[in-house]
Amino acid sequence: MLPPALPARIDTERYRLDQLQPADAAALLAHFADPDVTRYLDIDPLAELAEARDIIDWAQGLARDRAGGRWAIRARDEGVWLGTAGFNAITRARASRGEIAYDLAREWWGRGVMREVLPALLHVGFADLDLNRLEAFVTPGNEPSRRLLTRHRFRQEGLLRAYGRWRGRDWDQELWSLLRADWAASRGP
């Protein structure tokens, strides 16, 4: 039996996330161009739009084999580009966990917009992909994301040292996670 699929569109109360789609490049290459954007990432600014295709393509293939897959986040009503954000992966074999990942455009930082977009991610996780666990990396020093995580109750499980290499170095990562329990009972009756 096929796991459950992710849903293509995503709505809250003030922001719309859309599966990421080839016509997304320019506003995808716009986004990661931006060395602020990109500092905590595993991923170098972006300089051409074949960079923006292929993490488009990457998503795309997560959706199609449902071990994953990305959404822009937009505003509801303009459709104005706010960043992106989704599962970079979902492990069925053994487990059933996700990792949950997001990314906001500079101008869009400080003003709720994951704050509105995370619960939403973590109902699709828990709800629609009947996951029990999801899992969050941070580079240290991402207090904002760190936050932002607490704030929903995830917890701290570790560091994990030398995690990662991108741009030529080692990168620690803390490993962060929230379990559907967790979720449930901080959702009430």
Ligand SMILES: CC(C)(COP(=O)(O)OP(=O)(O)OC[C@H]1O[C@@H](n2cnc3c(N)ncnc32)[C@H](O)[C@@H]1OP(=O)(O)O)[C@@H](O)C(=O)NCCC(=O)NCCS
Given for the second form:
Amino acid sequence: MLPPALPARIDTERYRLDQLQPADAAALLAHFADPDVTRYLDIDPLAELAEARDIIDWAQGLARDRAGGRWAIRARDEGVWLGTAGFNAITRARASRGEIAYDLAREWWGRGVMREVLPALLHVGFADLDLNRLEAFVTPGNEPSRRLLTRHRFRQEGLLRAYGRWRGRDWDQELWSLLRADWAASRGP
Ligand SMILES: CC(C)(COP(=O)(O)OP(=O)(O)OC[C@H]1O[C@@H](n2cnc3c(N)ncnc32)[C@H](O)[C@@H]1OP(=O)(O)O)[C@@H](O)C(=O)NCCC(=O)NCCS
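In place of the form predicted alone, output the structure of the form predicted in complex with the named molecule.
First the chain shown before, then all remaining chains and molecules of the complex.
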């Protein structure tokens, strides 16, 4: 039996998340062209529309295979682009886990956007997709991301040494996780 599909759209009080579409390519290019946004990510700042299209193809492929997916985050009222969030991976073979990822445009940092969006992402992972463990990889030094995860009861499990290689060097990665039981307990009876 096929595992559950990711929802095409997620609504929170102030934001709407729609799975990335080819029509998002220009907005995605502008978003990931900002080196402030990509500073702690495993990609170079984008320079061409084709690179944005490749990311959208990748996200759509993941969603088709039910192995991940990515939503564009926009303001519900005026549709202003805020960033993206999603699952870089969903692993069900001898596991029940998903890897979350999120990135906001610079002008939206520190305004409580992820504080509202992350719970919706967790709900999708634990309730809709029925996963038991959600994890996040954080590049050391990314304090906003650490604070966000800590506030939502993720725990840092360790430091994966030289786990990634991009921009011509090796990168350590912090491994953070939240288990479904801890998530459920935090939501009260
Ligand atoms: C990581 C990232 C998503 C965090 O976003 P953020 O805006 O700092 O996170 P939040 O939405 O939770 O905002 C929280 C902060 O906004 C402040 N804030 C302002 N207005 C707020 C509001 N209305 N409601 C809640 N918080 C608000 C809070 O005080 C809080 O500060 P604190 O963290 O010191 O408590 C953002 O920094 C980002 O996109 N970075 C670039 C990409 C990246 O590195 N992604 C992560 C890879 S692991």
